[in-house]
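Just the one chain here, the form predicted on its own, laid out as structure tokens.
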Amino acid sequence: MTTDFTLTDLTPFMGAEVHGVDLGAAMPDATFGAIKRALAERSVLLFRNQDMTPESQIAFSARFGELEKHVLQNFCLDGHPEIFVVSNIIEDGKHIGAFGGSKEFHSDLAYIPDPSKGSVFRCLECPEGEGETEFVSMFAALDALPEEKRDWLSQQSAVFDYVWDYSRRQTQRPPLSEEQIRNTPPVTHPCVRSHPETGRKTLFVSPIWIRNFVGMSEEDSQPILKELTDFATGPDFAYRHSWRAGDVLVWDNRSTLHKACPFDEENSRRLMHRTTITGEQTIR
């Protein structure tokens, strides 16, 4: 690792806080390469007290790879389609961002053919002591599964269906347009994938979007998925992040799940900017 910065583990199995890096400034290639390696190994990186602009967030994020333009472009930052706004704030009678963030564990954009590599999440405003984000390590969850279940999952694939999930959960958001529906058909991914940078095996199930296992009905699949999700999202594999304005979290969507924790959305303000890095095809 480079001597330009230091790391402090957030948990024994996942996450590290990075000290001594200004994400809004020019960064040497060697420093970025070490950050990229740390992300692949630790899955979640925390940078405190960052002063970034939309342009510097996009520039830093783009060093990891091409950036996604979210299917919900109506919630992206004006002039910056790469930045997905997550917020409960209402201006001129309209939500300025995606509100009521998912309170269920998921991996960002797992429902597209090449699921997201990672996300960069910047906190601009947040309530104190609530509205945390919780992560679980899918490396650790897979390693802890009984061998028989691990072997079974290694042979399975699952159908990820964004439109199916949106219609049943996002009842407070505007309905999807015909174009959005066409752009997000069901896709299939293996339930255990190899991390493309480390080769380490990781569980790859994003429960809110999985409709069924391939070759099984939805009715038969959902109880198995719930049992697996309950195990994988237990406290033994979790890290809950308490936000401060100026925090930037970078997480690897290939080896984690995350969810938003509740807060007083009627009386508090929360404003986050997310960039999402294009991923690659899933392989066993």
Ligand code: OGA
Contents of the next structure:
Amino acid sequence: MTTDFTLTDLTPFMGAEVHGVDLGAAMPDATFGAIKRALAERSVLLFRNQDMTPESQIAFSARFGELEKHVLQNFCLDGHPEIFVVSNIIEDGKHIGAFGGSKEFHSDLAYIPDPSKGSVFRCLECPEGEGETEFVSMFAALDALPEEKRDWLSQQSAVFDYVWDYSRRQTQRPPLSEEQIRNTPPVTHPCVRSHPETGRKTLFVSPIWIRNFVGMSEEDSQPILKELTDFATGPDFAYRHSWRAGDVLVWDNRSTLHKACPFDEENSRRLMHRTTITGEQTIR
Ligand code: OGA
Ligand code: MN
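Could you give the coordinates for the form predicted in complex with the ligand, as opposed to the form predicted on its own above?
Up next: the whole complex, starting with the chain shown before.
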């Protein structure tokens, strides 16, 4: 099929830059369909120099599916509960967005029953030479695992426990409310899942949120999980994105992990808007 854009790979195994698309403008269904297929295959898509508003970001993102309203509603944009603000900026003595977090590899909302399909992340401000976002391909990591580990993992499920994880690490954020705790009970997902659009198998684990493998104690699970995630998050499967204002990245949460890289949070400003596409059941 002919489409009106071109792609250049960001790495041999993951990621493509999309040239010739204006995400702020109306887009034919055929173009959107081709973007969606490219995302399923390449896992991360980059669009540079985009001129978008909260409204056009929401409109584009909503073509992939319904949008999430994050558990941390205190960090969403006023009047736009679909936009989760990620920022270190303080205005009137208050943080305007989620700060100091996401420095460990994860897949967005993996801790809910139907984890997010993907996220759209728009850079409004970023310091130069720092504050990158790093991705790893869980397709590539799974393919590279020794066969016996892959076979073992294909039989396993893991328990994702947001509340347990929050309490062990989020010292800078206020404690969760009773309601937030009630809304995020532990959930179970297969460690290897099939991509719903392509059928390709991908690893679905995360160094945060997973408390244990099903049928195994936390104590026995954690060392195995650490060895696995150390392997999967290694440089062989990674792409690190250096942000410019106007960049939009769309990532597939089913086949990647990502994390924020450090920057001078005291002295520089970083402002990003994320929309998060609701997910579907994880299938083996
Ligand atoms: C996120 C996230 C990474 C970053 O918003 O989901 O993980 O680089 N962000 O800020
Ligand atoms: Mn994230």
